[in-house]
Amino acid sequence: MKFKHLVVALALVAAIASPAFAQETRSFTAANGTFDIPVAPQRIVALNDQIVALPLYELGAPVVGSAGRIDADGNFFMRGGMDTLGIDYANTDIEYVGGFNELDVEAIAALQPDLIIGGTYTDAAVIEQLQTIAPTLVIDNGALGLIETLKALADVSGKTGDFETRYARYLDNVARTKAYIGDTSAISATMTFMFPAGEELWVYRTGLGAISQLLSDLGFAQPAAVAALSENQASWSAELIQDLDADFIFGFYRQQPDATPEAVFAAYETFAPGWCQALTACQNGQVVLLPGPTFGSTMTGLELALDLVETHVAGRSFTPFAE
């Protein structure tokens, strides 16, 4: 954010500082402090599309602006918006307010929000500037995890009841799937993330949104090398590809336009030639590519991940991997 933009934005804020109507407020403690926020906010700006705007929108919260992305043709879009919820800037009243790391304070001020929500990835100096517009909350999704983050977003937007109803249904469906599968703790699964170029393979112990939350909720085990990771994820060495072997290995396609299933499978071979013969999961057809929305941070992503994992694992025979 350039300094002159901040000055102009603050001048604009001063011009529109008076709220349209008095609102009942309450206290809420976020990662950046305790603030008085509206009991029922009417105009929320999200400083991240996938992590904040989408879960708020699916709860029915009044999102008037969101940070987003720009594609190769210069068009604004919300990552995962069309795939997960069928929404984007073009078919909603949500306004683009810059990238999550290049926010347009003027655009945010012009929307007259009564609540602004970002994360630890948001520039702290910009957060302080935004406090002059409306209470600006930092939700630490990394520390909270997916479910507690969704609960926090439901809480601050006044949609807790809506979330709890949907979350209870999800947990019931997880219990149903576990009944179909049996002893899930005896089944191991690895989560991998491969880009089409095949230059780098990421492996996740946790923190891969809906899919990692689901596999944890189902109670699946992990290979020892993955379970021992000190961080949520790691860039993996091709020489250690065998350490990822498990009953099932999950990967993803559709995370970019060129990430077709064929391209992602080919990328594994580019990254580690002969990888399929090195992994019993691959030799037995137990490498499963899921569509990108299954790692979105929404209830819709969780439900999609559950349906797909149930389809691929429950009620089928598979060759167990002996670690």
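Between two forms, the rigid core is defined as the largest C-alpha subset superposing within 1.5 Å. Positions refer to the first chain, counted from 1. What you are looking at is a predicted structure, and each value in this text was computed from that prediction instead of being measured. First, how it differs from the form predicted together with its partner chain.
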Second form
Amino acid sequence: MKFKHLVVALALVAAIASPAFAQETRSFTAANGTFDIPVAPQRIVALNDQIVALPLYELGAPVVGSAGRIDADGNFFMRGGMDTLGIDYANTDIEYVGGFNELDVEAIAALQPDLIIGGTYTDAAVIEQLQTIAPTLVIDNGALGLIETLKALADVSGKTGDFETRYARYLDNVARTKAYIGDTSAISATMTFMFPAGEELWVYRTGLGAISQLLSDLGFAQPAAVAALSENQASWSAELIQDLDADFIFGFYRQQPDATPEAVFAAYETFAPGWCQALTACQNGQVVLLPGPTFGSTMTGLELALDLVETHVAGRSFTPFAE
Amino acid sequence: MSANGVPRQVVLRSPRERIALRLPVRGIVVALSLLVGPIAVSCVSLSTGSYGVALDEIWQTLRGVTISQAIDNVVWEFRFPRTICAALVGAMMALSGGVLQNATRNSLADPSLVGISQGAALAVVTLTVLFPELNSGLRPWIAFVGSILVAIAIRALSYTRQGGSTIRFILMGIGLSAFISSLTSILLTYGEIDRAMAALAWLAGSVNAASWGDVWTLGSWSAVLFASLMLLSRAMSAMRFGEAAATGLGAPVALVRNLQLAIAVGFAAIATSVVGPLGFVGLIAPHAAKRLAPAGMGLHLVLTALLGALLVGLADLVGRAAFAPIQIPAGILTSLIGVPVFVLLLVRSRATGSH
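Previous: the form predicted on its own; requested now: the form predicted together with its partner chain:
In what comes next, the whole complex appears, and the chain from above leads the way.
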């Protein structure tokens, strides 16, 4: 009898020690090919914090390692982690495995992952190396868009049910907000991204994470010059700033530690002196700076963006833009 | 030094004394000492990393004993090829600089200063950003083409009726290098952001994704180019005295110079294609080799290669292990060391009136 117990115990230990061998697998086609991946992965390493680790963690997937960033004091952090989900390396079991473009492959191997997930930003040669550790999937978030990327991450981590529940709630909330606003297609919005130094103004037609997904879901219009962009985003000329005028112009603060609301507004002035006089949105107080997490690629980011846009558009009066 | 002021030398002769090789004793001692450097760095590299593997486990793994698949991967697939690649890339970049300096008779010549590395970089960034669907295995060939095109352009632009001017070669190289870097920046700024991110990692000059395929590429090209260089070394020695003297000594000056440029470009292009641009190795190593031991051209090249291997091997080891899991690309560390050396050389060349 004792021997039987010993055998069972050893089998259990072996199963825990080598989850990859004990797991049921299935086929999954990612951007870099088709792989056999665990049906319910137990140890996932994310090769990007904001785009991969946060949405996985939010879904309850077992993330054991993630690429991240280093702050001015030399501390590791996950971009948007504390803002969006209240998580970081210090208060979770997630290990730092290098910068997203300078990964420590040995640190990843030491975590014994059964699934590794990166994107097209990861060096193809590193992806090949990582295949020797565990199936390494490239999820092309640029091509998929935010929602399809979240769906793909939910799918590979075996959390599709959790995602669908939360996504359905989000869509219900979007419908509620649209009901408050009325004809959303009659309202135009421009999405901008300005760094505190004011060197360049980036304008987004699409692809700016949660906020651009939300504005699209709400059915907002865009200024003709922005809608006509062939790429997702463009670096804008200061001389053409009036082409961005709309009912609302959105920008961000807190995307870096020095990006305070004042610093970002000052940066617009540095970039295009007298910009506020050129834009009726600014004259009417309808240039809205949102906190950085609203462009993060998570369901939490989408919900936050929805609350903020609802507050600014449906929750108060505004002066419509007239050409 | 012997009593009459000539460095002590040993002469190696072939059995029938048809070939004799005269080598300075100090040069041989330095070369043997330097050989220990890359070997020692390789040993430390093999036993250091974020994945904890005991020394005896590494030894057993190297002997072919599989302790675990993970340790096999770490030692055989990550550390070993990375260590060899770092040494080979260092030797190749150093030799490229050494040969360029000889061909142009300018002690500041370096593949990263005269645009050859930038040509490779622009070609690879173009591939990564504009044609992401193309196989990344094409990278070495594309980089090679980029470097060759830049070298041909510099050569053509610096050519005068009096023939190729070395100072024009350097100045054209620096100008073209700035122009090419601007094109690369445009691609990185306006290209799809994810592609630009992937290219940026490579541009920092890192050995972190080295594979056995890269070892094979670097090793085979190194062997061919180094053998060609050795065959050329006698004529290169004559070129040290200037073109007129070399012509007088019977060296086919134009041919030798063109061959040297082709070999220098080859070394830099292949090395850059695998790990990205590594600045200043080609500048530092030949100078350091000269100061360590006065030697003939052949031995000087050997010393240069060994110093390059040591420099990049150390840069990679420090970059990946000193602050792990933070990874500092080797290219950043070589530039950190290289810039002050470059300034020092500039100051010295101004003081002595040489260039």
